[in-house]
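In the form predicted on its own, a lone chain appears below as structure tokens.
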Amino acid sequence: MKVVLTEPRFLKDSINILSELVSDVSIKFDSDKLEIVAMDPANVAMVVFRLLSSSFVEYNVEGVETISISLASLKQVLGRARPSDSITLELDNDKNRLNVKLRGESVRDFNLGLIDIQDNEQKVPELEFPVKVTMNSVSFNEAVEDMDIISDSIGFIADQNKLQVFASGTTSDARVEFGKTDETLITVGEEGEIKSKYSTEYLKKIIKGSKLSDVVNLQFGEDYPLQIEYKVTDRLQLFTILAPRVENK
């Protein structure tokens, strides 16, 4: 297995974001893509990252190859990549290592030991979301950061005309409202309001995906998981499925 990437940010930035939520991961290479599917240690968030074969200038993968590696180690190496460098990933089966080559003004070689992960392969759940919102990722970031001032949980309310992001503390509350515009698309498949709450701590980590795309896709339901997706057409997809905070009624 050997793959070569000439736009380091696609892998570098994505691994930085993933490392906020998970530590050790399995990376699957097949004929179409590099894929990581992992659950955070608290089982609150699942992350799915796909870097398509069309992102690479060379993509030589026979069948399916799966390796397990420490994200912290991989993040450190990729952090050394300059924007103009190319990144080559090559599997050394004999030594059970991943060779990472950074090629620019110089050629730098790093060999990372592979690890064993006992967990079974993670499967992405099939979910149906009544609410779908496409909006500017920076605007969404600002809404999350605004609510972080107030509470450790952030609520979403959607109806046919608007999305509200809100937070309530002991003595304070805050709310941001987004109406339908050319930049904010809102689809609600049910009548009335749909409401759900999620962890502020996790949302603050997930929204770093805005480094990858100016647009974020949100999908959720009533006291139902929230899916936050960033994608670059024909290049990559990164999405997180976040469990809701369900309050006792």
Contents of the next structure:
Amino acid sequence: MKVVLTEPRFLKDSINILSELVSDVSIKFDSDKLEIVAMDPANVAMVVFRLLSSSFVEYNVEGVETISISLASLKQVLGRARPSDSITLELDNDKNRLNVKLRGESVRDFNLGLIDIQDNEQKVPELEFPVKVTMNSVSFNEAVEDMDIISDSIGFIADQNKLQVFASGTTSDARVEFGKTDETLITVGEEGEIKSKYSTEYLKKIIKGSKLSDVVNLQFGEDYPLQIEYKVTDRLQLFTILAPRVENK
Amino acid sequence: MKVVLTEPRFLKDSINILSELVSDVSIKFDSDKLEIVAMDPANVAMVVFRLLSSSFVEYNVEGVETISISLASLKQVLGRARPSDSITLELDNDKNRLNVKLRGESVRDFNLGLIDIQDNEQKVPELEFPVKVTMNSVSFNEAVEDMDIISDSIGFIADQNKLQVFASGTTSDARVEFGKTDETLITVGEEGEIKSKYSTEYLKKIIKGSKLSDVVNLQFGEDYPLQIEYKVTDRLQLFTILAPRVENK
Amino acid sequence: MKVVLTEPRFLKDSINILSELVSDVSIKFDSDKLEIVAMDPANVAMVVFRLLSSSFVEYNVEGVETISISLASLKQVLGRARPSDSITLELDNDKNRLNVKLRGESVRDFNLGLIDIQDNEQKVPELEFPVKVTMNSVSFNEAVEDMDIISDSIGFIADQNKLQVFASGTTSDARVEFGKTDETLITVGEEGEIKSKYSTEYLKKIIKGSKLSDVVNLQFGEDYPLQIEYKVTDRLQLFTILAPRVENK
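For the form predicted together with a further copy of the same chain instead of the form predicted on its own, what are the coordinates?
The next block holds the full complex; its first chain is the one shown before.
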């Protein structure tokens, strides 16, 4: 297995965001992509990252290769790449180390030890979401940051015409509304108004994905998971499935 | 009560500075201004902030309304305002929440719970100061920061011709002198040389007011309070009265 | 003794770097330079700093004057100098305080208490180094920072053609190679390949000297000290001698 990237940004930024949520991960290389599927240690969020083979200038993978690695170590090494460096990932012959080469004015050679992960194949659940919203990712970030002042959970209410983001604290509350526009697309199933709440702490980590794309795709249901997706056409897809906070009634 | 600001900076920066010194405050709205008068918890500094009705594009206040609020919460909400946002403050019907609307591309709506403050009307003492100095606020900041290296108290000595700022540590000392110039105005009563000392820690918080104005007005007396004032004509006034550090003799 | 500098940068930056490694130091003024020679408290590194009299616009020193001072205090005072300030250092009559004047729009006057240091004359050892490398100081910094990810010690291997910098952790390792170029000069004695290891923590402090010069001069031997030198012609010289980390075999 040997792959070469000349835009380090896509891998570097994505690994930075992933490493906020998960630590040790398995990376699966197949004929058309590099894929990471991982659950966070508290089982609240599943992250799925796919970097398509079309992102690479060289992509030699035979069959399927899966390696497990410390994301913190990989993040540190990628953090040393300058924007103009090319990055080569290569599995050594014994298949117990990942060789990462940062090639710029000089060639810097890192060998990262692979690790063992039990149960290294996570399955992405099949979910059906009654609400789909496509909106500006920076506006979504600001809504989350606004609500962060008020509470450790953030609510979403969608109907045919608008998405409301809200938070309620013990003495204070806050709310922001996004109506349908050319930029903000909202589709809701026949159920009418759909409402659900999620952890502010997780949302704050997940929205760092806005570094990858100006657009975010949100999908959720009544007291049901929230899927947050950032996509770059022909390059990559990063999405997180976040469990709802269901209140006792 | 409903008031609208289109220059969030004046309110935002002032509340930031105030929140360094005081936590819960009463805000009094009357026909021509919004006013905060508060003592810091250690009774060392009194801050007075007045934002004139001429700073607002809409200013509807009937009679006098006084509300009490957590400055930390208000600061966080104002911190979410972008420079181009307008800010609306409105008291809800039950008069137990302050509604803050940040209006930009979207409208963000915050309701802050009001609090109870005993003794919510602080009186500004009537003081007579033999020394008055008007000078560049950045130069004053630098003098305070210079002295901060040496000691936790800073001394001021004024005479007809100059203001000296000094500090004495156990093995080191420092001094800077400001002579009368077009920019530095000094008037001293007939007492001759006047000397007094104040807490470095408080001064460092107070001088953040230089964000509001290039000019600072200082007034003090021999072992007597120091009044530090920042003013923007037709907009606002922020001043602090700081107790002296009187040494045992 | 009275000396005046109009380029505060040279003294300020050097003292900042020195203060990472040593705390109390003796400063020796003689007819042609100001000199600091000091060991770090753990006896792992010796720093030598010389600021030549040609760096000063006024340099009045009779005979040899040696003063001892807290580097942290001096650093704080120099930190208050703006790039356009001139700095005057003067010994007071009683010779128990160093007067530092920062002269810009205003004159700021600091008197720093001198201290007693036992054994205040450190001797620079005479060393012979089989390896000499001259290279770009930023490239050297990056090599050290790359290796820092992997291990708390960094190895150097030099031969006639190249310098290799490497690090080995428990599961990971890294390596970067610098071949001979117009910019990278390498001379090695007849011993052939020379290898030695040094503390990453110390190296990270020492490479801050790159602020002074684009070029770094490295000299070392097999399991022998490493000398790292930054030089500005006619202005200053800063070098550190760092003890090797010799592994048990």
